[in-house]
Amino acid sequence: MKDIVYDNTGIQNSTEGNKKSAVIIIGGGIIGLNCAYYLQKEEYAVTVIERSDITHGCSFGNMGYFSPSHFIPLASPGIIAEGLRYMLRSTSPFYIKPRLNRSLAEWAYHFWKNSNANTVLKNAPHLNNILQLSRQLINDIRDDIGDTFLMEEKGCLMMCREQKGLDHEFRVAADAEKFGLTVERLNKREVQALEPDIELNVTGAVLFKDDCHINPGRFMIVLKKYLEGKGVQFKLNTTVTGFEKQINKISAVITDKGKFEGDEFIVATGSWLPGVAKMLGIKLFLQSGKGYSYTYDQVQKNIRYPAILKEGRCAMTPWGHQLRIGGTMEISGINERILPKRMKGIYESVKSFYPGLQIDPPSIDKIWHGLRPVTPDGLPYIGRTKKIENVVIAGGHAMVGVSMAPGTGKLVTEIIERKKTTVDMHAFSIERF
C-alpha cells in the first residue's frame, strides 16, 4: 500500500516513497513510546493510538528504575508459598483476589508451573540480556532527547533487615557478577555510611552499581514531546474496537474515532493486552498486577540512594527533595479500586527500615495506583504472531517495564525491519504457553 504521512493539520495524505511503511502502535505507555522512538529513527511513518491522554498510567507512578539487577523473574521458587501466607493480610505486599474467573485460573496454573528453580535458571539469562541492553540504550536516549528526566547513575540498594535475607541477596550478587554486573556487599555500618542523614535499621545490603533511576513521568512527557517534533502522530483518548482483516494480515485498526490504515501494527497495551489480542484471534495468558505509590514533594532530610526493601517488598526513589515510596502486587483484575491498607503497609515497611526518615502517613486522596501486565513466567511477550504476519506483540513486562522499555523498542524495530535481533528472542515467543 501507499505510505501514509500527515500534514500539520493532522489530515492523512497518501504519498509515494517519502517514508518507509506506515506503522500503527496501539498503546502509548512506556513500551509504545520507546517503539515509536526507534521506528521514527528508521524513518517509518508512525501513529500511536492511546486510550488515555498519556498523563497518567503505569508508566508514570512507578519507581523509575533501570535495573539490570532484576534478572530473576517474578515466577520463582517460594513465590506461591509466600503469596498464600500473605492472602489474609490486608496490608500485605502480594495478593491474589480469589474469584471464579477462567483466565485467572489458567494464568495461575501456568504461573505455578513456572515458579521453580529450573525455569528461573532458564529464563534469567534472557531477562538479563534485555535488561542490560536497555541500560545501555537509556544513556543514548538521554544524550539524544536531553537530560531533563532526573537520571542518576549511582546504583540501587537491596536492603535487608534479617541475616537470612542478606545471605540470599549475597547469593544473588554472585549470580549478578556472573552476568558481568558490578556489586558491593555492605554490612550495617557501610550501609549507614551511604545514608548519613537518616537513621537506618538494617543488617546489610547489596549495592547494584549498574542500576540507575529516572523520573518516569518526566521521561514520558519529554519523550512524547520529542516524538511529536519528529512527526510521530498521536491519536489520544481513542479506543480500539476492532480490526480490518485481509486473510492473514491486518489492513486497519477500527476505533471510536475512525479507521487507521497501516502496513505494520504493534500491540503494546499493557494490562489491556489480552482484550486487544482477542480481537485479533490471539489468546494470551496475562493478569494485571496493581501497584501503589505515594510521592512526597518536600523531604528536607531525604535518602540519597534508591532502595528496595527486601522483607518489606517495596521500594523507594529519591529525586532531590522528592521521595516516592511504592510497591505491592495485587492480582485483582482490571479495576480502579484503591485499597488504602496496601499503601499503609508500604509506609510501615519504609518506617521499619528507615526509622529516622521524617515522612507522614500517605494521604488517601493522593495515593497513585497503576496496573502492571504480568505473564505466567515473568518474561514479556515480544514478537510476531503466527496467525497474523504484520502484527507484533510487545507487552507483559510486569514490574520492569521501564527497565526493559528501550530494549523492547529497539528489538521491535528490528523485528519490523526483519533484521537479526540484537538478542535471542525465542524466550519471549507469543505462543510459548
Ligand SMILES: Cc1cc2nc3c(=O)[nH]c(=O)nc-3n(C[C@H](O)[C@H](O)[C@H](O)COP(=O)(O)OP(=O)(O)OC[C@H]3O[C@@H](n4cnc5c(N)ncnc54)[C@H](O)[C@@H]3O)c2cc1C
Contents of the next structure:
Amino acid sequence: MKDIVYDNTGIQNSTEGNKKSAVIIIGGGIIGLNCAYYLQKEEYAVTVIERSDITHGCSFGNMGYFSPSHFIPLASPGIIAEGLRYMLRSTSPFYIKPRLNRSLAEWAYHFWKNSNANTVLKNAPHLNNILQLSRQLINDIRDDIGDTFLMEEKGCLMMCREQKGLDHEFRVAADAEKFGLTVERLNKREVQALEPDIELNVTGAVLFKDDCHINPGRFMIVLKKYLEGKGVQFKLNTTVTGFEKQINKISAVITDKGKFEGDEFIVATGSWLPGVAKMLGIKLFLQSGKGYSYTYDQVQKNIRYPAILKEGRCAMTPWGHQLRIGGTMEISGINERILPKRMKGIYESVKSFYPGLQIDPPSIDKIWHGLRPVTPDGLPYIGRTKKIENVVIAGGHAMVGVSMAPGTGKLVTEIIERKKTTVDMHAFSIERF
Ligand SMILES: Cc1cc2nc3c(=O)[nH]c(=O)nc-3n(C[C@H](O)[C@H](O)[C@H](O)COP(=O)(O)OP(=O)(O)OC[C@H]3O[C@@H](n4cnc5c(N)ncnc54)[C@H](O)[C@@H]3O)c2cc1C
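Got the form predicted alone; could you also share the form predicted together with this ligand?
Everything in the complex follows now, all chains and molecules, and the chain you saw is the first one.
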C-alpha cells in the first residue's frame, strides 16, 4: 500500500516521488489512453487496467477520422425511419436486432425521444466543442509523441450519388460554416479532379477541410509505448470484477489478478460501461453498435482522399497504398459474431461509388469488427457521478470516439484536478436521462 499525504490545498498526494494522487483508469481503449496521456502530464501516478492486451478492440480497426464535421449526433431526425427501412436487408448499414431485453427497450425509448430536430440543435454545439478541441489537441500530441501514426490533414469528402443527398450535405456544410469550419462544395467534375486515377460515380461532394485522419492502430501502439516511457503502469489481461467501497468513495478496484488501490478512478470501458457502472450502483443507458472494416495492404491505384459515401453509409480511408473500407451500425448486443453479408454490402457500396477502384471482395478471415459505445442521444457520458465522490465516467462516444479522444482526456484531467473545464460539460452529465 502506498502512503498518502495531504498538502495545504487539500489535494491528496502520494509519496511516490513528487507525483500527485494515484489514478486508476479502467479500460485501455483510445479514451482510456488519452486520459492517461493528460493525467501523466499533470504528474499523476497513473495505472491503466485493461482486460485484453490492447491490440484489437474498437479503438484499433476503425476508420481513423478526426472529424469536427461530425457535429450532428446519431440520434437525429429520420434515423428511426431509416433503421426500420433497412432492418430487413441482410446487407444493410443500420440494423437494430429486435429482441426481448429491458436495457435495449429503455435505450430505444430514449433514442427515439432524442431523434428530433430540437435535440439535435441543442446537442450539436456541445459535440462541436469537444470535436474542435480534440482536433486542435491531436496536432499537439503529434508534435509531442512523434509523427508516426500516419496523420494527414487533407480533410474528408462526403460523397453523394444522388442530388437529394448532396442538397442535404450542402445544408450541413452551411451549418459547419456557422461553427467556423471550412468547407468546399464540389460538383462531379471537381470531385473527379481530386481523384484523377479512379473513375467515380457521384453527383458531387462536400470537402470538410478541417477533418484529418490517422492510422488508429498505430496511434494506440505509439501512445501506449510513450505512456510506458513516462511511467504509466499497464495491467493488461486483467479484468475488473468489482469495487471496494467506503461510504461514498471507492478505495480499490477488485480484479481477477488482485486488488488495486487508488485515490481517483476513471471508468472508460466503452461498450462495457453499463456493466462496470452497475458494479458501482450507477445505471447508464448504452448499447453497443457493431461495425466492420477491411484493410487492403497493396492497392496500386489508391484513392487520395478519405471519403464517406453518404447513400452507402460507409467510409474509406487511404494510407499510401493501404486502403480501409468500413461501416455498418448493428445494434445486436455484445457479441463477437461476424455477418459477412454486411461487409459484402460495404464492398458493393464502395464499388458503386468508385467503379474504377481495383479491389477484390473481402475474404471472411480478415474482416475486423468493433463495438461502438452508443448513448441514446449521441453525446458521451463524461463527468463525476453524484453517488461516488472519486469516480469519473468517460465513455459512450459512439461513432466519434477517436475524434473526441484527446478532448475527453483533457477534460477528464481537468475534472480530476477539480479545475474549471475548458468547455461546458453539463450536456455530458452521467445523470441526464
Ligand atoms: C467500423 C468503425 C469505424 C469507426 N471509425 C471511427 C472514426 O473514423 N473516427 C472516430 O472518431 N471514431 C470511429 N469509430 C468509433 C470509435 O472506434 C469508438 O468510439 C472508440 O474506439 C471507443 O473507444 P473507447 O475507449 O470508449 O472504447 P474501447 O476501445 O472499446 O475500449 C474500452 C476498453 O475497456 C476494456 N474493458 C471493458 N470492460 C473491462 C473490465 N471489466 N475490466 C478491464 N477492462 C475492460 C475493453 O477490453 C476495451 O479495450 C469507429 C468504430 C467502428 C466500429
